[in-house]
Amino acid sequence: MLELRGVKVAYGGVEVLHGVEMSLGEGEVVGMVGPNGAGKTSLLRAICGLTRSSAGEIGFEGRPLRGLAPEEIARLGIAMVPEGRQIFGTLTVAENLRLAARGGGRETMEQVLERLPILRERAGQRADRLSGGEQQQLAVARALLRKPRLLILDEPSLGLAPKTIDVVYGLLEELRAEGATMLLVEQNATRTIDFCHRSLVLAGGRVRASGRREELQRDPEVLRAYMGRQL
């Protein structure tokens, strides 16, 4: 479904991604882990058209994405839950959801609210008055309302309490069981590798290792070298 070949990204002449290669199949959940500054968010932004790649190819279901505007890429079926959530804080929960649901229909809205009942309870509340976990659920709900073919999540557990992280991952587990295609970027290497079908380690703008859970768990040097921790 998604294929990257030799993708490079530079800011002000300084290259931060150095020929990244990766692929993701339909119904697959792929994780990406790595230290701060590894280039994870830059890679996601390049996929979504928010940052222009300087070289390489990005293809989605056989269609090249390089050069397309972010809204064109979104219409193809890619939705991202960005780091920091980036909800509309001065709008209510219901207004945030209605903006995302344009063209989605009532049935989709009901399905999302069934998954995340706290958002129904908070429908009339301003989004910036929600807890961090509730805001994260709202950000995920907005993405789901676009009925994405590919759901990209950038640090969905960042800054959340352990119980709230469990709620977010409970939702992601439901989506995975239903066959959703997801690309998940996280700082928590152990949880990401356990959750995803495959994971890759990005460090210094390059893919340093990749494989299934069992393969990475048999190679603890990977995590010691690039994450400073063990599985």
Ligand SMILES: Nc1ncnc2c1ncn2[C@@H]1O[C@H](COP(=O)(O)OP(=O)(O)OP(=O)(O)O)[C@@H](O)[C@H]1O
Second form
Amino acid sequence: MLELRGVKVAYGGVEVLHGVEMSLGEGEVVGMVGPNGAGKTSLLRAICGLTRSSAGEIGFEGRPLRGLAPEEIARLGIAMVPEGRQIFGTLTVAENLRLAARGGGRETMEQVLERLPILRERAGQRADRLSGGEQQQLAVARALLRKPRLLILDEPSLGLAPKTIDVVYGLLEELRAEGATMLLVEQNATRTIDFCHRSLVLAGGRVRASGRREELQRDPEVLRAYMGRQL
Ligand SMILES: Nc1ncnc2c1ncn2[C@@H]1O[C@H](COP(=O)(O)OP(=O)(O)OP(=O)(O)O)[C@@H](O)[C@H]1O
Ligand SMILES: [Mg+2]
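Show the same protein again, this time as the form predicted together with the named molecule rather than the form predicted on its own.
Full assembly next; the chain just shown is listed first.
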């Protein structure tokens, strides 16, 4: 479904991704873990057309994405829950959802609210008055309103208390069980590798290891070296 070949990203001539290869099949949940500054967000933004890649190929269902505008890529069925959530804090929950639902049907809105009833309860509340966990649910809801074929999540557990992380992962688990295709970026290696069908370790702008949990566990040196921790 998604295929990356030799993808490079540079900022002002400084290369931060040095040729990333990865692929993801329909119905697969793939994780990407790596330390601060590894290039995780840059890679996701390159897929979504928010950052221009300087080399390589990005294909989605057989179509090349490089050079397309972010709106065109979104229209092809890729939705991202961005790092830091980026909801509109001064707007209400309902207004945030309505903005995201442009073009979508009432039915989709109903489905999303049924899945995340807390957002219905908080509909009239300013988004910046929500708890961190509720804000993350709102961010995911906005992406789901687009009915994406591929859902990309950039550190959905960042800054959340452990209990709240469980709530967010409960939602992701539901989506996984329904066969959703997801690319999940996190710093927490253990949880991500447990949750995903397959994971990649990105560090210093390169993929250092990849595989299923058992395979990565058999390669503890890699994780220790690049994550500074053991599985
Ligand atoms: N807009 C930008 N302009 C210049 N440099 C940038 C920009 N965005 C990211 N970088 C640099 O690119 C490198 C990769 O950053 P990126 O945000 O992709 O990493 P990350 O893996 O998402 O990190 P984190 O876990 O902290 O979110 C870092 O060295 C960062 O400083
Ligand atoms: Mg990041």
